[in-house]
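As structure tokens, one chain now follows by itself in the form predicted on its own.
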Amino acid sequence: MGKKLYIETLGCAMNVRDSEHIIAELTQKEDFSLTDRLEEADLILINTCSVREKPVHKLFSEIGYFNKKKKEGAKIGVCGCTASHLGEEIIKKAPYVSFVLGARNVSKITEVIKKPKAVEVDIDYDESTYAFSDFRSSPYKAFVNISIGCDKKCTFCIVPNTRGEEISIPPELIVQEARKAAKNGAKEVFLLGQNVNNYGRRFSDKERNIDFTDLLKMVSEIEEVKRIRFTSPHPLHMDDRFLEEFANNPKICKSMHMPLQSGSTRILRAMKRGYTKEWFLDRAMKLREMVPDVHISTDIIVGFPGESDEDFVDTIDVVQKVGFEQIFSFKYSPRPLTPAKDYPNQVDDAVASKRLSYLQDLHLSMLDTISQKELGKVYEVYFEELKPGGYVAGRSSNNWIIKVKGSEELLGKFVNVKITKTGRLSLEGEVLA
């Protein structure tokens, strides 16, 4: 009898690949085989964030109930940047932990499970030429690296202190990752990375003449690859090549993340952002002017220090000159070895808490019109998740959730779908003939 692991992954799309390399690695290597069942874990591994406070609160009351649930015997992991910022830290607090493994250190993971008490979290590791074993959640997408860290100094951001300084992926390594699961059946590849468009300034391996909009170009190439999206650009780097490549070419999803974090200039400054409101707003009316279709999601940090009534009112004039078809949005947290957590003037809680929700409401009512736009219209959807009442559910290009009565016949397939029923975040439809 094999060996069983239960991981939980917290945070983002990143968190969520390095887990799928956890899996294989332990898997196709070390003779696990995956559980949803807690109770019956030989390794239990959770896989954490730290960009904002409640993640890293919800670490050890998640790790207590893992301890009090294992079984005998049963390992208990922490991976990921809380690991890589607190390491020791962790295994004071709590001494069940078995092994803390930083997000930098993903590919040691055959290692630390067999040193007690071990702890490698070093952000200088490089990674970036690693071929990883196989693993895939969802057989019809593939989430693959292009590059490793940071090297923006975003003053609120802890994630330069737990992956490290920003290395590119070699080009050959990625195309070959993409095609593999491409002829695996997975039409839609999903390139990650911090600034996904400062791919290419630097190499561990050799010094390489190549950007983010010379990788779109190589991965559209793969016959087999159908749609491609990425995350997450920065709006500094949002120059006209590449935003013509995200116009021009077919392949690519016209569904753009824009990381606006605060609509004034002052406030962008102060978190060393590197662009304007004005930038912001000249690229964001340039993509729609040249992809009336595309959604745009962004980020919203309200209550920044030093944040005023008017610099608020900035950010709302961005959201409403936009149109966001998606904000995530939330109340500024002071991270530990972030500059910002020492500015003064930190924005009382309740100040900042009534702006997030007249920020919130504000976008639903803005949802409400947006949606409404949609009825009647027809989308290429491809199909990849059932849902319950014997729905299926896929996206449309430009990442509208759209679902229809059918069964699983129809994942794996792209199909056109005319909109029916509308809501805030979700479309309803029928499937045309």
Ligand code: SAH
The other form holds:
Amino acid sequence: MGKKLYIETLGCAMNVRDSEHIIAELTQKEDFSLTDRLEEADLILINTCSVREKPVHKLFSEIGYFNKKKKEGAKIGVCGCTASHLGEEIIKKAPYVSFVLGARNVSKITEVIKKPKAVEVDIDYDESTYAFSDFRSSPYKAFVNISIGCDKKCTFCIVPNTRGEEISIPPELIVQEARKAAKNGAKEVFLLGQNVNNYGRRFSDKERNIDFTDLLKMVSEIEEVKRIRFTSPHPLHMDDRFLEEFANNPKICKSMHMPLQSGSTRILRAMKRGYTKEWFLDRAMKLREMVPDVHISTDIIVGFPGESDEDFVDTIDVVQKVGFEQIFSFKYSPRPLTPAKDYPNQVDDAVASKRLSYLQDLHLSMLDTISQKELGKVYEVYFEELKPGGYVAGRSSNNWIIKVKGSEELLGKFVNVKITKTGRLSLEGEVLA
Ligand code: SAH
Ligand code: F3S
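Taking the form predicted on its own as the starting point, write out the structure of the form predicted together with ligand SAH.
So here's everything in the complex, that chain up top.
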């Protein structure tokens, strides 16, 4: 009888892919199969995020719950970024945890399940050429890692300390993965890295002369790949050549994530983001000019140490000028191992909360105008998911979630849809004959 694996994944797309790698290793090299029932699992894994403090706090109550519910003899493992930065401390605090596996050590999963109280959290560990087994949660789209780690040192961010230095994965491995996934039906390839457009700076195997724009061209030459998405690019590295490739390559989806963080040049400097308000606006406006129906999403932090009302007004100014189609906004959260946590001028929590709700309310009202313009447009939708009530949903190239009445036969197909109803985050339409 095989063993059962229960896995919970928090955080970003990189974690989703790490979990797919873990599942692949355990189901193909070991005798596991997946379950969504905690009570019957032999191995319970949580793949954690440590970007903000709240989920880290919740980790211990979560694994406490696992410990209460688990069947006799089942093991609990803590993986991901919180595993990287807390390491052994996790087992000290929660002795029922069997092992701790850092975000940079995913390939060691088959070892740690056999080593009692193993702690593998080396952030210099190089798995950039490791051949993982294959598992994909969606048959229609494939996450493909292009780099590990992050070389930036944004002063608020813990990621360089949990995922280590940036190493690019060799382009031939990326192309091989993308081709294999596309041949198996995943016509959309999602390239993943903490800072994708910094690709090509450092490889662990040999010197090469290739950047992210070159990589995009290579992946788009794979015939079976019909769509390419990527996350996250950094606004600093959005040079003209990159924007031109983005605009002119028909396989690249017309949706760009441009993590702003703050609209104030003064705060951007304190964050060590490397660009100014003007540079960001210039890039975003150029993008809108080159790709009229581009969808721009962003991440914004409010209440970074030293942020004054004036700085916040700069952020609002950028939000209004760019008209982001999607904003992920967060209150600044001081993180261990980051310089900003020791900055003297921490912003009062109530002030930060007020700014966050102001920003979110403003954006909601902007979304009404943004989405109403979609009425009557026609989009090519790649359908990937059944929805309750007899609907099927997919995305347009520019990342609108669009649903239509329909069933399985639409899945995995590209179909033209006319928009008949708009909502803030998703649209509804009719399939055109
Ligand atoms: N480059 C990464 C960014 C990882 S963190 C990526 O590919 O997604 C994701 C987002 O979380 C950041 O863009 C930032 O907006 C937010 N974030 C990071 N550290 C934070 C902190 N200390 N407090 C609040 N938000 C934070
Ligand atoms: Fe974090 Fe900045 Fe890298 S947000 S992941 S240090 S680009």
